[in-house]
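Single chain ahead, written as structure tokens, the form predicted on its own.
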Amino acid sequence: MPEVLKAPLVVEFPFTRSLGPVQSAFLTGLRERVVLGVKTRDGRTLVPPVEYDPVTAEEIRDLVEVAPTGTVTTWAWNHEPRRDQPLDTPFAWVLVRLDGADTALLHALDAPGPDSVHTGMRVRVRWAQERAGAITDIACFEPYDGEPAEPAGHSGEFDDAVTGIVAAARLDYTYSPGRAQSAYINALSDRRTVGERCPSCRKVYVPPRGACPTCGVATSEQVEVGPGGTVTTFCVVNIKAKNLDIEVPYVYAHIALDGAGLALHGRIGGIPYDQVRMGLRVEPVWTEGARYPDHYRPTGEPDADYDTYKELP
């Protein structure tokens, strides 16, 4: 049995969000070392603030300042901080009910060890030295044994308010393609494309999934397909992707390789983008050392008849 492949995989992108008046005031306040909550009609103060009452769904805009000191309501110890977490040494995740608030705020607590943390302990905000209008303007909480701080009663009105944020979304994990796709990837290193045939409906799946999604039965019969194929549908890309050295416009297409029961996708090259069409016959173009085709180009054959690919997904 060939070795099943696995590799680390990172999915990362910047997430841009515009802010409404409540979140704008909250984040701008953090930049100015002010913690704001929002007061509901029944007198509760919610921190962090929300735009709608979670009980009545009523819109709420009444901002009120709370103290930067508070009480830990619950906690969990983090033995191994991960990338981009608030502290690079072990710390506690804590829910802190700030003085003047009725709900708790989640953040990190800088403490020497789990034995020094307990529910009910008093803490205060440690502000980041450089602040830009984000939750990270609170660097963390720290233990505090002084008197509760008194808020200044800020109105929530600021000059140069923060109206949007950009946050990095990142997911790190180890991906294993499984037996069927490991065989597919290994074949690509020999410049071959293989699929697997369903023993029931006889459809050849490329890339293989290890089972037929239509019949629900396992697949194991390996079938080599291509290398030529037919464009079944396509789209013209007009927006340049970051870190992708391809000039726009270019074409991505679904390509049904000869012998396959469904299409895979690939970039079309070697032809002006406005001449790509359904039925175009194409072949893979490999670059030195690549484990998959760089793109597909026209073979020069006559276009395939529509009836030969109209049922291919």
Second form
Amino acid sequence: MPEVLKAPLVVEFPFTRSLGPVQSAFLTGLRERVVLGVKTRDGRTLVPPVEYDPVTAEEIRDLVEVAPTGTVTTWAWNHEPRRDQPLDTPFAWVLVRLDGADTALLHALDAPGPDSVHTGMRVRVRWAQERAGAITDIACFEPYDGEPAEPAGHSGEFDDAVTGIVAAARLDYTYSPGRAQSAYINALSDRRTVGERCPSCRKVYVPPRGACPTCGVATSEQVEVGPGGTVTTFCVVNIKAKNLDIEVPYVYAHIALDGAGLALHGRIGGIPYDQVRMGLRVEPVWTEGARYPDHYRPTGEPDADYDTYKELP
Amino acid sequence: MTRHAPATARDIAVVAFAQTDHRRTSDDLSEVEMLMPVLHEVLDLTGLRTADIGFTCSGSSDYLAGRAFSFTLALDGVGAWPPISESHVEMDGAWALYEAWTKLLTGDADTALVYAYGKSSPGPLRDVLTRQLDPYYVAPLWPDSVALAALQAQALIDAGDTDESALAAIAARSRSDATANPHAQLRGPVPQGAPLVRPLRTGDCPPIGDGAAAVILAAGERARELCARPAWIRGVDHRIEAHSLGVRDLTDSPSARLAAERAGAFERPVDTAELHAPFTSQEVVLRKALRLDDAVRVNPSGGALAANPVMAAGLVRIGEAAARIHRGDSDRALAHATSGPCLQQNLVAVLEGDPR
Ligand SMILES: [Zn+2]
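Having seen the form predicted on its own, the form predicted in complex with the partner chain:
Every component of the complex follows; first up is the chain already shown.
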């Protein structure tokens, strides 16, 4: 079996999220070093506070300040912190019930080692130096052996309340395209286009994805197609793409390579954009070191007859 | 909402089950290349062709491999053109089975193909799973899946419900049972290893791997034609806990218990339970919530501790339970699937064979 192709794939998604009134008050409070809970109708105080009662689904808005001190209700020792976690030295994950709250908040506890942590231990908030209205405004918790702090009775009303958060996320993958696409990509590096034929309906897929979607069977017979092909349809692009050094207008086309059962797409060059037409015969143009054709240009052959490509999508 | 099939409804059964060998990596295969042999195998077991299937439903998540719309590419393996009646859930395949079951109950279809797949190998699974958490208060801290399970395990230890040696025994029993399961990823003696996130050791955690599974459902007489001993679905129900971990009692699973009750699990004893407990400590919670005593054979397949292809592992539990009924090894089985942190969502299905 040929070597499996692999490439790094980074997916980043900075979600911008708006906040409900309770979330807004809680996160704004953290910015101001105030911890707020929300009271349910049956008198419990939820920290972190939520917009709706988790039992009754009733809307809840009655904010109450709780202490920045509390008690660990369960913990787990994390000896190898991962990239985006709150501390980069070994720490304990903890659920902490703050003094005045009936529920627990998840965060990190900075402690010297697992032997110094236990359920029931007393802790307090360590505030981040720079705070923006986010759960990370709590840098972490730290051991605390004093009395419960007295909350000041904050109303939950703030000037300049935060109304949203930007939640950045990055995940690093190793992409591997699988058998059929690897064969396709490997052939391209020899400037050949290789599709795969369905053993059942005989259609040749380019690029191949490993299965015939009509028959639901594996394609495996490799078939070299092209290099020439026929424009089956096209559009004129008038908007310059970011990071793409191509003058507009230009033509982007569906091209059925000779022998292929469906069209792939590519840019048409070497001909004024307003002279491109369905049926135009084209061939790939490769640039040095490229892994796929830069564009396709006219071959000079007579146009293909419509009947030869009308069934090709 | 449930999920007891009403008395007038038709009987629906799992008539076939197939799964891949679950592997640490399948980087030589695309999703559809990994999935397709399982689809063919499950169809072959019944003699059905794609064109005979009334409804197709799948479960998967694009986040696992970082490939947008991977489920549409996977659909190539079904033979979905001309268009078929089809649906997808961004959930474990057990929830796809639930959708297919309700579809068959309506009478809209007589047969259904349900499949699920997951390739966890391309990405950092522990971190990927943080993206399903509360985006305001929890996800920004990136608490990984093992850390959250470890918080639950410590709560169980504090409550006196288990200890490290009892957890190790669950791990050992699971991998020992898996020696009879040729598809399992971890089999036989596996060291408990060092703490990963204390109190959980590597042995308490599921293997990370890639895999796929498929089942076929059929209604009434159609099921009897397709399978010598159909695994009749007597009920399915799924329930969810409150979102915030800090409002839950992590040592219990009221949602699993309620789902089991609504699915009819407590009406008569089951002889077998396939539990989707990726961490040893979660089996402790589920045994308590589902009232399983030592008379019940738990996870004869080895369970998720032996193979945990994310998005398929829950469907595998239903498939394994059904396969035991097909083989005559069980008469009444409970199958459970979970999703989310610390058993947040739970699905319970009750399966029965015809009396012998
Ligand atoms: Zn075909």
